[in-house]
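Shown here is one chain on its own, the form predicted on its own, set out as structure tokens.
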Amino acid sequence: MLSPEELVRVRAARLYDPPDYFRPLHKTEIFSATPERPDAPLEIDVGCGDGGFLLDLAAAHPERDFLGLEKLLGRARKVARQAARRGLTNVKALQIDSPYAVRHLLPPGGISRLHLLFPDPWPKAKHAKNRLVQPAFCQDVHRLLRPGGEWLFKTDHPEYFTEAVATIQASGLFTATHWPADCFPYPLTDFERQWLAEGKTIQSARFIATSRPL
């Protein structure tokens, strides 16, 4: 049990302060490098809300690291509190807008994998432009990830789940991939839990980086 003042610390570690927001960092300044774990892969939850899905992710994968954007500083927070009460050295959280992050913050080619999982699908017509999967944002999304990363989708909107799919594809910079449910450990999110029990169908994709540049 840690005591009132150590779990301060341990929180303060978790929740991610970048040295500098104006340019891209490099993957060790997120989790330094250690004999044990010279070079940890890295996968970022864009829009990781309170972070169920983040934690148990990094709890079922303690050989890899994880950083959470999330855009609300309450939630951010909450994240960082759990991860030091359930002892995770190997999950962060950033408060910050995951746009902005994945266009101008997180190291370029760092990446082994992304999950952008239920993202707002911004359902009403005149509002569908301010969806995130936009060709831009492939573009950004291939250059954080190493050569062979991935990209792990998922939405319950039917035609939020074409668009991007289109996106993606149309991009040329990726390629789509079989995502079978024993893959890997891969935890259901809030929402998904709230979905299914609601009765709705999830759809997901997964996408492998081209080794085409930019």
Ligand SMILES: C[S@@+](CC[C@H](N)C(=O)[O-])C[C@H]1O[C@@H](n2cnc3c(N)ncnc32)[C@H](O)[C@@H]1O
Second form
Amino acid sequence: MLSPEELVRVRAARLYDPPDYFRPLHKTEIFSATPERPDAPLEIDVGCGDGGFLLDLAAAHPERDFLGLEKLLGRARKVARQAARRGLTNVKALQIDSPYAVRHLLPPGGISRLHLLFPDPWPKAKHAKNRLVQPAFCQDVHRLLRPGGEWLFKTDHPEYFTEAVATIQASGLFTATHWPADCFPYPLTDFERQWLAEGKTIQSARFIATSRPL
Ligand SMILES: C[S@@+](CC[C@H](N)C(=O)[O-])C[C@H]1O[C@@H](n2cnc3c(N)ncnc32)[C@H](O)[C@@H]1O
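If the structure you just shared is the form predicted on its own, then what does the corresponding form predicted in complex with the named molecule look like?
First the chain shown before, then all remaining chains and molecules of the complex.
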């Protein structure tokens, strides 16, 4: 059990504050390399919310590192607090506008998996331009992923699913691949639990980054 002072210190360390917001970071500026873990795979959760998925995945994979991007400070703080409480050293939260981080901040070629789970669907047609999955976002994600890196996407919004999958495939930068339920452990997200309890249908897609544009 951490003392209150230790908890404050550890929590602060889990709320990531980049050394520079105006250049791409090196992976080791987010999580230090250690002799035991010289090149741990780095995974990104875009719009991690309260972090239920991110924290469970980090707990299941101490050999990997996890960074959650979240625009709401209260949610990012909650993730950091829970990471500290659970003693997880391989997860951090960054309060930021994720398109900015994906374009300017995260290490090119440094990401093993990017999770985009239940992004805001912006259901009204006049707001559709606010949806994250756009052609430029696909290029940015591809630049971040290692060759063979994965982009995992889930939504409860049928129209967004169709549109996003079409946009990702039209980019020519990713190959869609099967995602069977027993493929690898994949915790439910906080919103997913809520949508499932309400009887909503969830759609999922899994893409592998091509080594160069097709
Ligand atoms: C519908 S919630 C899903 C949260 C989580 N992925 C889940 O499934 O439980 C969408 C989350 O994305 C965050 N978000 C929306 N736009 C964002 C942006 N531009 N950058 C970072 N986070 C964003 C919201 O604040 C919210 O926490």
